[in-house]
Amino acid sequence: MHSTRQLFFELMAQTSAAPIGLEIEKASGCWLYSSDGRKYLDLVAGVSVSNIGHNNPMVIKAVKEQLDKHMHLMVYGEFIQKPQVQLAEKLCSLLPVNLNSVYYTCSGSEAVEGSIKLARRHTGRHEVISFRNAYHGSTIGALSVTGNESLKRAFRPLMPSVRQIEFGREEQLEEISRSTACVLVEPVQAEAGVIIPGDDFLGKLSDKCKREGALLIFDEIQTGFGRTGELFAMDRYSVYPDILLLAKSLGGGMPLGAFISSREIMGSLSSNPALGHITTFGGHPVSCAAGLASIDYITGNDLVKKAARAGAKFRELLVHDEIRNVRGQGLLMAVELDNPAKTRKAVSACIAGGAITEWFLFNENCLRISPPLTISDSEIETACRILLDSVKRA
């Protein structure tokens, strides 16, 4: 009989030639447990998905309660389903008043796709501006606005009328014009290696979009729900978009995404044509129940402030001659080494030492630190001991 490991490589499509390949049987809190009896401290959290930790009891309870009622009933938007409405009410209560209409998707890429369609439909324009080294997803539209040619080259031609400018370069905001439907930006560039904007860059970007009549879209798919030490990264800058994108941690470990705008803007998708944007599984009731429980857990346990304190502790402990910089906000951090070869060796050494980390898509000099926001001080100390030993060995 073939082992699960053999079948993984034989039957499942691979995303790279060298997957991590750990067989995980269970997970709890910040820990993953493999089939061979080892445990690993998770410093990636499914790429900023498991903000409330793995197997969170509050989410498990909400999922089980919803399963006893119903699962999928109908394509999104036709039936009134209480978990969808309750989660939308919660989200809108946490956001500025102009973000008061929620469209659910299954993933971040779908949220990106929907937001581009919404912006083009509402403005009647076609040009989309995004930023170099931004990551927005892998579907054709999302890939088109992703800002790194290494992922895009093999799939060209992509979506037309996309232009890209440099993140943080105020003079390049002049590229935004009366032809621009929308500008898509991460408030903190994650896959570029946690690149943080200057204090006034997002404000100037917002002002320029308003002057030109272009919609501003914030991609908070990685940065949302406390990850950066604020509930949303945009809160740090008090700059708010016309459209907000959420996914990853939104579902509390279940698949869920959303794009959120005003009722006026979102209404553009409901007519001429009707069903101009549709999804079968977006807003799955079990995912929405999990999402609501996750937000309640984050706010009820003050995980936003905890993330800010935990990030400071990581930065205090991660001091080594081989570490060039520790960059980030809250529990979204990049530990910068000299070169990709050292980073890859350090990642392998971390895994061997019992901690999961990885590099960033568009910055292979950096180790990713994005553990669950529930990580304890003792777990941070364990993580830093493994990280420092791995950096030394690399």
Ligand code: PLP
Given for the second form:
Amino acid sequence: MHSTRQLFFELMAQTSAAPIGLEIEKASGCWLYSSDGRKYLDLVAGVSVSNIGHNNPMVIKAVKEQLDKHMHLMVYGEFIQKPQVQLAEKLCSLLPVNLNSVYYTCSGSEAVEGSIKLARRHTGRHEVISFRNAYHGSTIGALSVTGNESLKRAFRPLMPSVRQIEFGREEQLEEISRSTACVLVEPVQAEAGVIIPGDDFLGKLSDKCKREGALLIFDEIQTGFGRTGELFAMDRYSVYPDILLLAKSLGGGMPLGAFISSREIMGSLSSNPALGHITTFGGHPVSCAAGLASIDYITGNDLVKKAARAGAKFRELLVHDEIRNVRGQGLLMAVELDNPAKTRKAVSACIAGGAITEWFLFNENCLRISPPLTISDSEIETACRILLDSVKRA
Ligand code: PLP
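Now that you have shown the form predicted alone, what about the form predicted in complex with this ligand?
So here's everything in the complex, that chain up top.
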């Protein structure tokens, strides 16, 4: 008889030589419970997915109610399905008026793909500009606009006519021209190690895109739904895109993504050719029901303000000679140490001490702090005690 652990390593495709490899049996709030009887404070939240905490009762109720009605019925966009429509109505009520047409996808990468197609189709141009050290996903299009060679090199040739410029550097915006179909940007770069732009960078980027007729795409897949202490990171800067990308926490723990634009721009996907983007499972009704309950939970429990306050408390407590810097907004934080070896040791010590953290894809000097936004003061104190202890040991 093989254990689940053995079968995981034997039968499931492995994506690294050293996965965390914890066997989690159940999860609740900020806690993960392993099969060997241990519990872990989750400081990663499935990489900014579980903003409302694990197994949130409101989401579970909405999922169960929808399961009793129906699951998948038809490919995206053919039947009228209430959970999809209700979630679209809710999303549009929270966004500026020009973001009033929602296309649902299954994942963040698929939202990125759809948005690039939409921008190319709408502008009739093909050049795409994105930023160094941005992470936008792992499918060929999304990987092409990702800004780090370590993930891309082995898979070239990727999509043509794609270039990366330096994030936060105003003079580089000159690269955007009348050939540019779109510029894709994370308002706060997450996988780069939580890099926050200067106050006027996104505004200048938006002005330049408007002047050149290029569409501006914000990837809020990781920063959305209160993560940065604003409902969306763009709210802090009052700069809004032509296309917004959402996923991760959008589904309240269920798989769901979306690209959202104006009816006028989105219209480009319905003719010449019709069915300009097709998805079977995008906008799964159970995911949409979960997404709607999740947004209601976030707004009804003031989680956006709570995230801002919780982030400040983490920053107040995370003071140590070995910590170079604590960067972040709200509960998207990077704790910077001296080097990757120290970070790796600190991550292992943290997990051994009962808290889950990890480094960032493109910044191995930093520990990731992105817990559920529901984290309490006493859980923050526990987390910081484990983190400081781990940093000391590293
Ligand atoms: N964009 C950002 C900013 C992300 O952080 C991610 C995933 O980590 C993606 C896009 C891709 O999303 P997915 O993994 O759902 O395809």
